[in-house]
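A single chain comes next, written as structure tokens; it is the form predicted on its own.
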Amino acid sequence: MTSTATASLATDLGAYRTSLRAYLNNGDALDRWRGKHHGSTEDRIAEHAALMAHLYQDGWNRYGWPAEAGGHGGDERHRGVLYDELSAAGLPVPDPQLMLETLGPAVVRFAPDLAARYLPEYLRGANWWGQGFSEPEAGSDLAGLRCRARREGEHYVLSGQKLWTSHGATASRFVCLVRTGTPESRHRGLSMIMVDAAAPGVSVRPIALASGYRELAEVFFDDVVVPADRLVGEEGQGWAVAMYLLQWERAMYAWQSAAVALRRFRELLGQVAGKPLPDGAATRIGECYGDIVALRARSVRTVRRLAAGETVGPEASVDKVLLATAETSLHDLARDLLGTDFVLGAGADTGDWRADWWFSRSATILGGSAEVQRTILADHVLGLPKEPRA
């Protein structure tokens, strides 16, 4: 592709969609990733990284990212189109894209040198990052984090533990929220820093979920030395960086998940076509489709606001609530339509639905519980009066 054509697709979203669709449906070069089942999280992420490398080689997943970070320009809508078109073509949205959407924009904004150094290799699937926020004693209360980084000359020395780290078992680097101030400083004493998973003193303990898949991990830091230029933002600016990235975690993850849910919804209907279905199946199918479409209808507005450079505030919790609703709705529908086969079936398709159903149970917890999201909406969006103290 010529540089003129590349520049044109970065400014013409419709042309990008048309060209990408033609690429994804041209020949059998991408069939390796269609309808593929994986025996472990590690195998799945490795295969998805290979898909990222393929897309990067031909330039398609570089749109939506700045040229300074290895991209071709464009904005969040280009990434949204990529996820839509991958799903429409029967291809997976690569798992590492999840953390890229969550962490990438914040690194581009607050640490452009790190973005220039490491984002290109992320886009081509050579490395990816894990998010190190939650801790055993802090949970979702980020202001109570204890994992500590102390400054020693041109380095920081990290000590502590992170829990529920997404992609922790395979990530090459961790973007961690750590305490650089006193415990009493709460959110004002936090900083964000990028740590190599292979650095001396880092140990990773994968967490197997009920499905047996090791989607998360515990990460331990034992006097890990990290160069000071790995800070994302200034020292003490971690809370502001975390609030900034929350916009993308809410909006782009929701859009990405809706694209995947529509593909899985179509696959489910194909699996049960011609088979006897339980009473009320047609209504359940319609309700589930409505849940996914409602998520997209809400999410598209948030994605457009991000693309326009607007700041998305607490109202993004609506996207998170709708996402959890759609994910549980889809996987409960699969459980009920597949019936006994869902529980006892030995096929790879059924096994994937079982594993995904287990993971979907966390949809109302991960990234902020549904109760917390509704409280945010009540307090900061609707301005409802607080409940009287007992």
The other form holds:
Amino acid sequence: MTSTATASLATDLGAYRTSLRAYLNNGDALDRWRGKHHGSTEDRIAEHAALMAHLYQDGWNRYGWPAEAGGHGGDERHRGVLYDELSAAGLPVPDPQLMLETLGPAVVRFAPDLAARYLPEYLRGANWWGQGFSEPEAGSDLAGLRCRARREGEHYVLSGQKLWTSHGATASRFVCLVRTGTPESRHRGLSMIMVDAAAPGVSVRPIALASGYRELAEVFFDDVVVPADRLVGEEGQGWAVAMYLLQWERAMYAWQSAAVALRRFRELLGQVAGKPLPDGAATRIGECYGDIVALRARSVRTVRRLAAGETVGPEASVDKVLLATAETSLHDLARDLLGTDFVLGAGADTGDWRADWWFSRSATILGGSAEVQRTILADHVLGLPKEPRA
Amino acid sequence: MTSTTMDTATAELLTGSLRELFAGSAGRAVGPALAALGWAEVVAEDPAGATTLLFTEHGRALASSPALDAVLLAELDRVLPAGNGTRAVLYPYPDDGDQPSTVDGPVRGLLLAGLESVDEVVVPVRANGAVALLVADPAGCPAEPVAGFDAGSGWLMVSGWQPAGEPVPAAQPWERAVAAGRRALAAEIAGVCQAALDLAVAHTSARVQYGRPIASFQAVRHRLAEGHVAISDIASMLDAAWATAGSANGGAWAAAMTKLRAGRAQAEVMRHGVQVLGAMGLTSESEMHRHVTRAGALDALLGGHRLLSETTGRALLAGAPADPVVEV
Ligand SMILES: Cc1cc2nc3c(=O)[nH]c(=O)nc-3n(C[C@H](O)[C@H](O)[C@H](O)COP(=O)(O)OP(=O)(O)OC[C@H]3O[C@@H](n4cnc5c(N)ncnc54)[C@H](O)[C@@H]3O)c2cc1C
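If the one shown is the form predicted on its own, what is the structure of the form predicted in complex with the partner chain?
Let us now look at the entire complex, which starts with that chain.
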């Protein structure tokens, strides 16, 4: 594509959508990624990375990212269109795009040099990152984290542990929230830093979900030496960076999930067509579709706000609650419509639904649990009297 | 696109005027009061913003008026002979959703206010499977005040009526009118819900048990937060519904989904609202019950959420595309 054509797609969202749609539906070049079943997380993520490479080569997943970071310009809406059109064309949203949405914007904003160096290869599917926030003793209460980084000249030395790192077993880098202040400094003494998975002293242990898929990992740091220029933001600014990052983690994740949910909903209807369905199935189907549409309607507002450069505050918890509702509703619907097949069936489609069902349980846990979201709304949106602190 | 073009200052000004208006007038007097406010121009300028504002305030005030008639008539009048004075709309009986009675039998339905000052009743009927309209003389219309869940609705039930008149084919205008009506009703339900949530927030923040306001107990806080999510959901669905309102069928699909979500939202908000008020929530001492019953009545009108879920699900099973409804 010529650079003028690229520039015009970056400013004309409608034209981007139309051209992308034509590209995705043209011929069979992308069939390799349609209707696929993968036996392991590792296979799936590798295939998805290959899809990113393909999209990158033709430029399509570069819109929405700045030129300095390997992108073609444009904003969050371009990324939103990409996920939507992939889903409408029966294609997966590549797994690594998920953490790219979470980590990319903060790195672009707070560490433009790192973004220039490493984001292009991410967009190319050559490697991807993991998010190292949670720890054994820091789940919902993230500010209690203990993984330490101590400054030594031009380096930091990391020691400690991260837990529940998505894509952790295959990621090349980890963007970690670490303690640079005193153990009692809570959210004031934190910093964000990018660590290579290949650095001496890093070890990774995959963790399988109950489905058998190794979606998560535990990452250990044993005196890992990290150049100080790998900081994302200033030392001590980690909490602010994390809060900035959270806007995309809540908003873009919701939009991505809604796009994928609509594709899976369509596939489910196709799979149960003509089969006997339990009582009340039509009502359940209508309600679930409503849950997905409602998530889209809310999420699109937030995506547009981010694109307009607005700060999305605690009200993003509404998106997160609707996301969890839709995810839970869709996968419980699949489970109930598939019935005995869900429990005993050997087919690949059913196997995928079982794995997805397990994963869908995370919608009320990850990135701030269902309870934490409600508490944020109660505190910061409704302004209710606070819960007494323990 | 967000369909409203109204800025915050204008919206605040109009909100104030509407609150005064609903405090002072009800029933068929609301029409002339809105006309005196120049409401038609506000609607012409910004249909989405004006309609949403009007019906949200109508709901918040628990107002009782046939304001919704004007919304449907804006679509129906296009195919009807020029009006002769004030028109009222006969709404399908709630169990029938948006499906009116058949033309060859007695009709039943709902009126939103008495017929004293009404010159013509617009009666939708089904003739050969498609909707047509009769313009009927209100004289002899057997309308009885509704004595149901919501004592304050001011609605009337009509049954066993044989209105005379020549049916005017109106399949598409009716579809458009229903869509417009559903958008207005969703906004009205949002208003009722917001008022109920405000009441619940105020009550639980003031009421002390175990030495602290009950709104500091997590179980209570989370119920209120869920209420807020449900109300926010209606607002964003309304954006989506208005974005397609200009299409040939009036954005029927998105409007139905919006009404469905509003219906579910009111069930949720009212369940929590009643619970957090304790015994007070189920008495006539508190205003909460008026919100519960009004929201229930509005949910039923033009298709309740259960009915809409079922018809949507059936349509999807029969091969209707799972429309994305919203694009970036
Ligand atoms: C699939 C998946 C992927 C993930 N990916 C990542 C990742 O890439 N990077 C990363 O850093 N982390 C990741 N996480 C971790 C996730 O962020 C944490 O699981 C989450 O923050 C909750 O922490 P926890 O699991 O320790 O649960 P806990 O904090 O122990 O919570 C357990 C239960 O207690 C409830 N609870 C806790 N505190 C309160 C409270 N104050 N009020 C009411 N209820 C409360 C919670 O709601 C929950 O139901 C992932 C998790 C999952 C499931």
